[in-house]
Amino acid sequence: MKRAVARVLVTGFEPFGGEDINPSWEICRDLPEAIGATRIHVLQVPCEFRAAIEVVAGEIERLEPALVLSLGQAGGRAAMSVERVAINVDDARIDDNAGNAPVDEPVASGGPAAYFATVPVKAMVAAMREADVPAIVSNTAGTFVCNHLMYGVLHFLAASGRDARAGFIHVPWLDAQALARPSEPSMALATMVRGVEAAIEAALTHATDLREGGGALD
């Protein structure tokens, strides 16, 4: 039986790496409960290998959302980065919040080398820019828990036969975080919230992606 109201699941990570705040979760906390007729559900995710995927997969099973959009912190980036691809590699330079630091391990043993996002990444970037939010298509989600979760969600959806679309956005430091990093770029929380709202709307309304370039970050 189909649900009468479409659902979007947006996830953000708990703080990690010695930070006491994570912009990805702060964005989730400030999102509206609905965009048009679509309900927005948010979920805080542990910054831990394996556990992150398990928590989100469980929520997908519970909600059956039409769209899963995960957010993660990428301190040092100047724009919101809509990720195009996740790779089947865990290669941590620091411990996760459970003390795990896998090196050159697969996210999913026997899984494909990579998954492309199933959201319209260029359309999302265009919508974010139209909302006056610096945004770019990124071709590198890293090899830490963000890439791990993006790959894991796409792998779970593919393996379970669900038709939900999924993607990932990396976000810069919050302005408050940049106080201790005067040479690092940052962005206001309200700006990032506006960008995520625009990205969600674009993902829900574009069945296919745009053809023009997205100013990709390699």
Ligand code: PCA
Contents of the next structure:
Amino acid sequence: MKRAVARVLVTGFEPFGGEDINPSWEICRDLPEAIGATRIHVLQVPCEFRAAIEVVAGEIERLEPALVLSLGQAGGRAAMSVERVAINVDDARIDDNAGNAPVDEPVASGGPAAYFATVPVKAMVAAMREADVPAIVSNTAGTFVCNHLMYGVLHFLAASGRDARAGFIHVPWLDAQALARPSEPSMALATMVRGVEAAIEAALTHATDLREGGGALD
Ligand code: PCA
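For comparison with the form predicted alone, please write out the form predicted in complex with the ligand.
What follows is the entire complex, opening with the chain shown before.
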């Protein structure tokens, strides 16, 4: 019998908030087509409540990936931030790209208060640091479209009985974006790409998470 090739779906967002680019999508564009025997599929996601989840859920149904890793821009953060948890709240400070700004609404009414990432967050952080990429476990993905998508993907996978693992990494400004805000931290695209590759490898090879590491960059 022919063995199915394992697939990973990596998503990045379109630009939002007045930016011309979104590092999360720039990373996707630079990822290799495969890591070992695993095919890497990338998908650009609208920065819109609801539509973001629908687009990714549709691609999950099409590809049946073993791993779904979503990326999002978190300007102002200094390190690659592997999110531990997504909460059942939409609370937008700015409009999404469709002009929606929900306030204190559930992502899924009747859904659990939160989902933990089902990827090994500490192993991913350790692997990124091993690759010389500053990385940290983050305990909040915010309450905008990124948290919404992370929650929505984990909810979709759980509700549809899929055992694919899912996680989310928030990434800093790209160097080019920081030219206009020189006192804010930024990272080179190649560094972020190297980090995401290391994180994917760690997620594929660690069935359970490490017991230490991932906290403060000390
Ligand atoms: N970052 C936003 C949404 C899209 C993105 O790239 C967030 O952190 O919610």
